[in-house]
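In the block that follows, a single chain appears as structure tokens, in the form predicted on its own.
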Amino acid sequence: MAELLVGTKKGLFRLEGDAGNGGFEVTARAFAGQSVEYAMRDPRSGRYLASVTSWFYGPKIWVTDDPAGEWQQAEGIALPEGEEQALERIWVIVPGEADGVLYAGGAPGPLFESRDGGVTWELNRPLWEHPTRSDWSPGAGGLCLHTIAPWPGDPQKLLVAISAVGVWLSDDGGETWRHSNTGIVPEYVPEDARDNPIQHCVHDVRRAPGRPERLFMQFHGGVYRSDDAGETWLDVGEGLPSDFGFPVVVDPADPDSAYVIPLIGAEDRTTPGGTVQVWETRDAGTSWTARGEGLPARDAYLTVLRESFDSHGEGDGLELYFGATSGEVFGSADAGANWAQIADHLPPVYSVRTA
């Protein structure tokens, strides 16, 4: 039985079912009418956490032990008093490596930390007060810290990515930060302006759990790989139908295997030619293969956002799930070889996470 947490424009939906036969149903709904940017279940405690943006109260994090029951509002999700900028959204929540530690990233580029399983939070000041912050520029979706990638087994090492400021690394648990965008080419800016080290619109970064120095990145224009923990990046997007897209997923069993969902350009942001396909590499980006059996093959101009693609398991039994802003959710029980639609008529999907 698979459990999916689907964040949408009109609330959080829990889907449960079997990816092998496509039989999923909605078993819980929360935050009706409110934007749920992200929801996840902490595998260590079993606690559920959701990022909810109220039109009146703004962005908050909520926690519960039962998504069909009562939710408790977490404390500390706020910017310092007197800030000219307002907290706009919380884009992602990620478990850390130390007991009880979680991280949350949002717009306009804050990183929050919790040390009690998500009940209380505090702002990471070194990143918020970084000397380069006055030069940070937002992407089309705002100045959003959307990727948080801890290093397995080492709570001191942390990678975050911000649109459009690029990749940032810390080796001391977030006390100091350095940007790390060497090798990334931002072709959307004039050539004579590309030497700016922090003008990089990263869309998503995923780490290979079994080889943590290996990372895959979906960029605003290109797919990249790093073999040195994000110090340098290599373009591996040749062979894809488009160099634009939002999410990327890595097979935990194989650091050479990754999946992306290409979209057409920054203006259109829909599946190429109206054909929905997930593209897979089994050789670290040297080549790519389309996987679309069971997915819409024509007249399907879907948009899949950065947090709307996730996996469960590994190897041949890897389960893959993604949702679209048109309200569909699709799943595969065999590492992308075959797909089935497992939900329809949902509000626009912002995030999909296996629980």
Contents of the next structure:
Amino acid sequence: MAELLVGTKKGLFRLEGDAGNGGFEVTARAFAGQSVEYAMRDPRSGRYLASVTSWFYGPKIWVTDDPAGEWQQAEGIALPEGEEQALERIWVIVPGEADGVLYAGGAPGPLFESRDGGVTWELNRPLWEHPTRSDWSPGAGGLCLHTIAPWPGDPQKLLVAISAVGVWLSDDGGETWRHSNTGIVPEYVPEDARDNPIQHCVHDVRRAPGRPERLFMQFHGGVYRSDDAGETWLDVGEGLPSDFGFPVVVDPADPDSAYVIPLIGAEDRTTPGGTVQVWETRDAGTSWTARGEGLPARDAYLTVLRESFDSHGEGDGLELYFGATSGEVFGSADAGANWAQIADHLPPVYSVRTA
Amino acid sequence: MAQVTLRAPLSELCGGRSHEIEGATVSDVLAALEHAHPSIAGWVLDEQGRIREHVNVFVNGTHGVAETQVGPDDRVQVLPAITGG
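Having seen the form predicted on its own, I'd like the form predicted together with its partner chain now, please.
All chains and molecules follow, beginning with the one already shown.
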């Protein structure tokens, strides 16, 4: 039985079912009418956390042990008083490596840390007050810190990514940060303006847990790989129908295996040619293969956002799930070889996470 | 003191729809309301003390802003704006 947490424009939906036969149903809904940017279940505690932005009352993080029951508002999700900006939204929540630690990223670029399983949070000041911050520029989705990639087994090492700023690395648990975008080519700016090291519209980064120095990145235009923990990046997007897209997923069993969902970009941002396909590499990006059996093959112009693609398990049994802004959720129980639509008619999907 | 009226979910967070709150301006009243009911911290006012964009405040039936004067017998209503998507 698989459990999916689907964040949408109109609330959080929990889907439960069997990825093998596509029989999923909605077993809980929360935050009706409110935007749920992201929801996840901490595998260590079993606790659910959701990022919710009320159109009226602003962004919050909520926690619960039962998504069909009462939720508790977390404390500390705000920017420092006395500044010009207010928190706009929380994009992502990720378990850290230390006991009870979670991280949350949002707009306009803050990183929050919780040391009590998500009940209280504190702003990471070194990144918020980084001397370069005045030069950070937003992407179309705002100045969003959307990627947080801890290093398995080492709570001191952390990678975050901000659009449209780029990748940041810390080796001391977030006390100091350095940008790391060497090799990434921002083709959306003129060639003679590409020297700026912090103008990179990173869309998503995933780390290979079995080889933590291996990372895959979906960029605003380009798919990249790093073999040195994010110090440098190599373009591996050749062979894809488009190098634009939002999410990337890796197979935990194989650091050479990754999945992307190309979109015609950047002005269109829909599946190329009206055909929905997930593209797979098994050789670290040297070659890519379409995986679309069971996915819409014609007249399907879907948009899949950066947090709307996730996996569960590994290897031949890798389960893959993604949702679209048109309200569909698709799943595969065999590493992308075959797909089935497991939900339809949901509100626009903002995030999909396996629980 | 001004009579402040709330709707759900604010009324649920504050333990009722009607509250007697003192303040010379809308901003003062909302800050005092937040102080009396910390559970709505960040809901009506953002962390910089500004009224959230999609929250409307009426004083005696007239749309008010942060600086609108509030008298001791005035009615202050806090409502979600007619917006969304």
